[in-house]
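As a starting point, one isolated chain is supplied in structure tokens, in the form predicted alone.
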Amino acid sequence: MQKSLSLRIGVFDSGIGGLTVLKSLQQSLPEAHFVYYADSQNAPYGLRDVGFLLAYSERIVQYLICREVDLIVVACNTVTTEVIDQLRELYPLPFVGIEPAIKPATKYSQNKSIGVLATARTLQSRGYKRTRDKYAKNFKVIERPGLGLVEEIEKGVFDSPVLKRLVQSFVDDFECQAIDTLVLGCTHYILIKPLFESLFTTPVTLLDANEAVARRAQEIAKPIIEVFQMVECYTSGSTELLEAVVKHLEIAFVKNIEKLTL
């Protein structure tokens, strides 16, 4: 008789934003066992230097490896664009990263005017610039750093007056630039996608890379036989915040939500 195999996937982000990636992964890999880590205590990663990003990413990766994961999804654009290559060199298991959805945006845009909202670190990274220059060299790309957004989103109130004013300022700016496609280049921003949609007065397609990440993880995942899904969630920040967003996203099969400082 063939032994049952359990696919274990580690997922981490600088905070709660990566839960949107976890949701997409669940839909593509319904039988997998997930271990999620939110480093909310150190968010936002966009303000951290490369040395910090690598050091903390290593701590999290080492913990996930101790949990016997088969692959790791880096659900953070900043970590992906800055240090995922180093992580791949240091550890033998597969890594799946996330980058702003520039390539899909070029297919959706009709007027060749694309907006990209991401952290300043992501927009300045070589990885992002390489992707942008490869796929959007014939497009007008309006880039804006989402200053203040991650900090407000990490409070867990997605319709606060402060957050609405922040989002409105970005929407007004992008509408003045006449974009028809907006890339949400940080997983935190996906949590407030409905807010963006409600504030745009012109037709704008909002895109993120979550489904692409889930497809890539599915491609490299091992075969699964007779297993049941389970999700474990850990955070260096507030368990109440993490639990609230898990409920907001209706993430299923959550076994535990615990405090863990690495």
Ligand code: DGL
The other form holds:
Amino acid sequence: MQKSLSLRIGVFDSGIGGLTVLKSLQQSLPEAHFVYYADSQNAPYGLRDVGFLLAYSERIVQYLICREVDLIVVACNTVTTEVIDQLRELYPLPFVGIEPAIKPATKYSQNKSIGVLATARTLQSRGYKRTRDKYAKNFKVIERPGLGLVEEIEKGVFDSPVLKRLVQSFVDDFECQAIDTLVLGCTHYILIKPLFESLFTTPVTLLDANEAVARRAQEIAKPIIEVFQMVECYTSGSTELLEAVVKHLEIAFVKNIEKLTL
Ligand code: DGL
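With the form predicted alone in hand, show me what the form predicted in complex with ligand DGL looks like.
Complete assembly follows, chain above in first position.
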């Protein structure tokens, strides 16, 4: 395959959540050619061990390198907080990762009570704890693993009764803790942000790190030639699901959606 002159960006996640990051990236870098990989067959990553995360991330990274990407965006908090350092050591191209937006949350919170909803693996990771301890030392941080959410979201229906009940239970818990800022620390949860917004009865600011990731990617990408726009998507799971979410998010210039098992 001949390499085009455009900037090529590889993006991956355990599934469809990273498409929300792709959407932000596309707004910041409209001329780039994106290759997206959703490892839906192996989601959720948030319950996997570190060895699994590294092995599966490596497979995807190697595939993206074969596709001659110039930059890889790890659109998964779980992979970023656990193994991005190893990926950076192993592969000679720039990586941009995503982490729960703790630092911005400390700027938004008036009452110094922040909720963090992320995968169990992210909350246990050294990467996450490092950021939390650095920025939120003087805050009450209520951490909850979003158990069951990714599995439901991967079904591609973002307002199902099961999901509503699950989200309601998290909202009730966070409201009891009187948080005023909630960090959505998993890219899948951004797909159900409207559901959270509809269920909170107290004023709570919902934050994610997607725009920060897009800004960082833009900084790194600036020097690379940009010629045309294109998005290719691959999944180890359902192409219909990926296609439905691409449509739902109105991601533009998608030329190809294919099933691919690595
Ligand atoms: N979307 C991923 C994240 O941001 C992981 C979800 C999962 O597979 O558990 O952490």
